[in-house]
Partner chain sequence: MDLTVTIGSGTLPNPVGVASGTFGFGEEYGRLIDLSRLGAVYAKALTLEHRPGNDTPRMVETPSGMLNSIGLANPGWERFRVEKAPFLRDMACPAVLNIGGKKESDYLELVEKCEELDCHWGYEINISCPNVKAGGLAFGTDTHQVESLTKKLRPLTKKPLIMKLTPNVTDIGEIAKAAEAGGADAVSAINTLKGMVIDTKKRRPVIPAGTAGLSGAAVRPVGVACVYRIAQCVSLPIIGLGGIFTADHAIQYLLAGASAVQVGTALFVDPRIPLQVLEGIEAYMDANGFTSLKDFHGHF
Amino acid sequence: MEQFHSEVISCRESARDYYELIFTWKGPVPLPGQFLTLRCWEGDSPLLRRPFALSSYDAAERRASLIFQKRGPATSLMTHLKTGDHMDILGPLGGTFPPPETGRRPVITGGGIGTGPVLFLADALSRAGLRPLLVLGFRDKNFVPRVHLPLGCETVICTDDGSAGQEGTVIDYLRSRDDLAGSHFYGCGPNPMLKGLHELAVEQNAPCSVSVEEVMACGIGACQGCAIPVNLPRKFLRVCQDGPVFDSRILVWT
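Model, the form predicted on its own [one chain]:
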């Protein structure tokens, strides 16, 4: 983890209320599943840095990207970032997605703001010579991001209303396939999707690694604000410090 200054390369709307931010990276090499916190505004409002998962890293160009949703004051300010603007970054933070168990095919699911981390993961696994199944789910065609999709993947787009790709959720689609035996499941996205992925993995007796979305205040484990319940003697783990990637079997699903 390092704190460093970064320059914006580009910031553009990639889907309805979703933006892709590409920027220079001067810190340690990030890995899929890790995140950063950033500040790109003057003054004390917003007060806290904002956490974002990385969606790509280009080692040759020393640049990275993230996908964010316009939600509140901080992300509204970020939508106005221009080429050459400066950001203060702390990262990379958190743990990474584990490699798939030997002989298991990676099956990767993402949705909404969870799209970024799984794109990074799918690209890394493809470059390693694996051929992941990447399934991305969105509300409708307006939310499907216009971003670079990793090569070397079997990529499937799902929309709730069928306006793009397969109709239904990513879990609906996965359950329609009969070739998932021997998979290692990965996911990042809304909690119902992750819960459904966990249940499918249990049925398949397969490993399942999920990146959990949680509000983070400090991002370094000091404030305890992102603690989640787990099936362990500790009872609670911090998403920022102990995650954000967890074995789905240790999480308490409600």
Given for the second form:
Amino acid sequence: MEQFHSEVISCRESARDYYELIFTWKGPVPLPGQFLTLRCWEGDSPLLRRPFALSSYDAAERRASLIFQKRGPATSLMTHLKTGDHMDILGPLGGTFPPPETGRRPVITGGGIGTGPVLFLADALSRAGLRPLLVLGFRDKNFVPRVHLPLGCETVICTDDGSAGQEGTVIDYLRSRDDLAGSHFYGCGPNPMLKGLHELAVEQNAPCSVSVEEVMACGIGACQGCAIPVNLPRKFLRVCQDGPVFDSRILVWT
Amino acid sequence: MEQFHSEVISCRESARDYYELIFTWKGPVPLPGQFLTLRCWEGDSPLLRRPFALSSYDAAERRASLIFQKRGPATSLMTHLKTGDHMDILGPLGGTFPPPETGRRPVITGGGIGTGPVLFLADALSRAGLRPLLVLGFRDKNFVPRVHLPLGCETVICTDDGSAGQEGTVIDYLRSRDDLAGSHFYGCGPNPMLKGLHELAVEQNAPCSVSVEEVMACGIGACQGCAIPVNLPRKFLRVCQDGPVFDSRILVWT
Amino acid sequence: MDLTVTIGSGTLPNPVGVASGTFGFGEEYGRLIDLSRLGAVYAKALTLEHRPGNDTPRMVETPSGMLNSIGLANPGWERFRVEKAPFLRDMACPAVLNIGGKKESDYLELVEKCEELDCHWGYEINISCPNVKAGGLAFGTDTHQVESLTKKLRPLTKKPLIMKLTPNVTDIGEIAKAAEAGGADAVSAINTLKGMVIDTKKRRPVIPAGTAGLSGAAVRPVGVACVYRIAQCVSLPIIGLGGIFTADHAIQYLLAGASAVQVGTALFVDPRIPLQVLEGIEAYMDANGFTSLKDFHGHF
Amino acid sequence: MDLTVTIGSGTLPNPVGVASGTFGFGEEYGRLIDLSRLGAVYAKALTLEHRPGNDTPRMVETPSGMLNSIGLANPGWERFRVEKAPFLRDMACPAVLNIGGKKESDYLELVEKCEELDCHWGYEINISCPNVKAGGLAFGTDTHQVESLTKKLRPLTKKPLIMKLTPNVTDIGEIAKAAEAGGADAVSAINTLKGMVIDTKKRRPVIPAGTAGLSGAAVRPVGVACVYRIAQCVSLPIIGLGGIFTADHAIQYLLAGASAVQVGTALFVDPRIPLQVLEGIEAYMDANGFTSLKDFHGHF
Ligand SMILES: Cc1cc2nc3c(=O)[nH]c(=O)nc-3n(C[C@H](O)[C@H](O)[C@H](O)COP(=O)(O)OP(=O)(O)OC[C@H]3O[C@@H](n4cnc5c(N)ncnc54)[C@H](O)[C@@H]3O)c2cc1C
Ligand SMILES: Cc1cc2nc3c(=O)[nH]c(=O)nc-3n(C[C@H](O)[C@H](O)[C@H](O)COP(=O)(O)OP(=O)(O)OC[C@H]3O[C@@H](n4cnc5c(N)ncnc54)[C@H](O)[C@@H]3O)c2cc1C
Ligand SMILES: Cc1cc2nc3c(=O)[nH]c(=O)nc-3n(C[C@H](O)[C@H](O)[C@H](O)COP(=O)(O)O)c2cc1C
Ligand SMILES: Cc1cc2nc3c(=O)[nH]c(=O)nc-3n(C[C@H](O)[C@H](O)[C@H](O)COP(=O)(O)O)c2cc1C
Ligand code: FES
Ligand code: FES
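Let's see the other form, the form predicted in complex with the partner chain, since the form predicted on its own is already up.
What follows is the entire complex, opening with the chain shown before.
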């Protein structure tokens, strides 16, 4: 973890309300699942730094990327970022996706603001020769991001309305496949998707690693603000420091 | 007074830290001395609208201008205004500079953020054939604005260090002239300048109309926030509604 | 959909008013917005005597808010009745007179005098202004004085009597209880929070009086918490205010227990906000099948 | 230029510390900034027993501020002594333990236990947390309880004893007087203001506990006013905090009467802020010929 100055290389809309931001990276090498917090505005409002997962890292060029959704004040400001703009970055933060349990095929699911980190993961596992299956879900074809999909990786797009790829949710698709015994499931995205993935993994007695989000203040483990309830004696863990990737079985699914 | 939507026609740096902003004007016709309040940003900080005096109005094109200095959060944001950007304007507000007393020559002094309104005044009085003398003061040549000076109007530039025009303050210059008996003095700018002008006018037993500023909230006379002390039984007047132009003799000079 | 709000003997056409001190006596903003659509105009504080107001500067912007120290500047009763009352009487929405004073008898005397007029719908008693030396805040922080003052005011008028409370107390719920015990028809909250900004170059407070009143978006969470607390303590209608800029903010107050709201500082940002807030409340009620303002209450 | 601050039996190397609850026990931020340059680390609240903390979500951003409801989450005394105390002992700046509890005996017992350790410079007694059901805020709003608790704590330690005060009271000056009467060496102010944000879609408070604690730039004017008020009431050193983001803000607190300051929420915006604040204070003293922190006092 380091705090450093970064310059925007590019920021472009990659799907409806989704943007891909590429920027210089001067910190320690980030790994899939890790995130950063950033500030690229002045003044008192919005106040807090905002956390985003990394979607790629290019070690040769020392550049990283993230995919963000325009939601509120901070992300609205971020849509105006231009080449050369300055950002204050703190990262890489948090833990990484664990490697798949030996002999298990990585099955990676993502959607919405969880798209970035799963792309990073799928790419890394592909490069490591682990032949992941990547399943991405979106509301409709307008939300399918126009970004580089990992090479050499079986990739399936699902849309709720079938306007691109498979019709139905990511979980519908996974349940439609009969070759997924022996998988290690990974997921990042909307809560219903993660819950569905967890349930599938429990049924199949398969490991399941999910990345979750919670509002953050410090982002480095100091403030206890990003706690989430867990099935452990200590009751809560910090998303920023103990996560953001957790074994789905310790999380409380409601 | 009306609240209306305006579009930026241009915004350019006209002197060090000073900008000339030209924009469309849909409200009632504004006169010299009047001001507007504007907002051209979202969110809670900066919060209040900001007041600016008009520096010109083009009735044919329905466009107006103002000259602003970059000082704090709002004016910093304003330096980024581009052609086509939207502004929310309330105006014209406040009273106007009174016409010169009969037979008196208008002697108009300005400087700093008071440059805009005196340019507007000098231009109007020139057009009315009243042959004003316009004396503008600046710290040094970098602060002399590159804007259109009123045609057909005797104009003198003063700089504290003599790097442009006359060396010395506006008041020094006025005192160096021996042909100013029978003037009606006008001023807008830094307090020491206005005070010097007031004293000169008192010595010469001449009328003196000055435009002053105070932090504003409503800008329309409702909140009593912009009060300034006056030598009248009611003790305070509102800059926004009773001013911003006052007879210098009713103001309290400290 | 029923948007009316009943407070004591009176009814307001809708829940969105404009806050005392931010709207003068209605004339100025009346040139900009349609007053007939407002739930009420809470007029600038009125005192028996003319008050020139506090020394200047009287305001300073703060993060997402502002400090003011107007000092209840107002023309006083005599000029009010001649210069302001006629406008209020003819105004197309209810006027609530905001009554200030230094001691109990000031409030009583002024309300008695106002009863001679027919320009107004009701009273909001300002026992919560942080910007006057005597009276104002002192009253609003003491349960005995609040109950006593309310009790003495009650017989003087049949019109709705609203006590305006300060957040600068240990438990605003206790103060609200005192107002209820004294016979108030409603309470409004919050007035401004005590705050201070110092000019580090001049090495003195920006506002000569020292402390001043904080309002605006910054105080909204405090106002919502106060209204929520009051709602736990009394069954009077509550008028919520403090940092309302959008319908969502007003709805937060209504859900916290308010029956009506006021827009103050937001007027300075955009005079159209009160009417936008009203429209937003209607849209929310529509979308959620609410038929009256009571439907906002009791969700948590 | 003398930057030291004397509080009771102790001296801090400079006036800029980091606020309790925003800096953990120092380890995390220690990886980002040079702890040796801090005036003090005010550690996260410690309680006798392990506290898992409040339900989630625990935070929400507000205009120029944030609400938190951490609920004094901390490992408890036993794990603290093993897991955290060694780091604090070896830390290159003074550590102040922030002591929380439900009842008087909790505070007393915990301070007694802490006296066995040598990891700390002094105590900050948290009688002002709005986010715990019992204790916390209750103590801090009652002059008798504050004086009584301070009196009982005083004989237990020779180290500096700081009482941390809440702004959620009618007159914080009275509470400070009670702390002084009880024998405190200093007071710190302010803890968070009570606030609430409601999710109008879900129709319930964003933070399950309902109300939570407001901090950040939004509360700075309130904090400065509180410190100014305390300075009028007691002659104890005051540690000022609430919304300090720049040296100018810290200087406002010093001019209002504080002898030291803490940076809290601003750390979340930029961890370098405490050191920038310190540098800015030095530059200001330099430019104005101040030779010690006392030169900030008595200007108005
Ligand atoms: C570990 C982590 C990784 C994330 N990765 C991504 C990502 O790759 N792409 C992406 O688009 N978004 C990501 N997010 C969410 C992103 O941080 C929020 O969308 C962003 O903070 C919203 O800010 P805003 O001002 O635009 O909107 P706001 O109006 O502030 O918030 C919109 C929503 O975002 C959530 N949010 C607000 N502030 C925070 C905060 N400080 N921390 C977490 N959530 C917050 C709120 O719950 C709210 O519902 C991630 C969050 C976390 C915790
Ligand atoms: C009637 C009137 C006419 C004005 N005309 C001009 C003009 O033609 N050109 C120009 O550059 N400036 C003008 N000003 C001043 C201008 O309003 C301020 O410079 C501006 O508000 C600063 O905003 P900020 O956020 O950039 O800086 P801030 O940090 O907010 O303020 C910088 C300084 O401006 C003053 N100021 C802040 N807010 C206000 C406010 N709401 N009203 C008045 N003063 C304020 C403060 O005293 C402060 O010292 C005028 C002010 C008034 C009252
Ligand atoms: C400039 C100004 C003047 C005010 N004057 C009064 C007043 O005369 N009487 C009163 O009861 N409240 C007065 N208030 C308080 C407001 O009515 C309101 O309670 C407070 O500002 C919080 O609401 P807001 O955040 O929406 O402004 C004043 C507020 C401001 C900003
Ligand atoms: C996330 C968070 C946790 C806090 N925890 C504590 C605590 O454990 N003990 C305490 O005395 N104050 C606690 N506080 C209050 C701060 O120490 C400080 O008094 C308050 O936040 C105002 O300062 P600021 O605006 O600089 O943050 C906490 C504040 C925050 C934001
Ligand atoms: S955000 Fe502070 S502990 Fe996670
Ligand atoms: S700014 Fe409100 S009366 Fe002038």
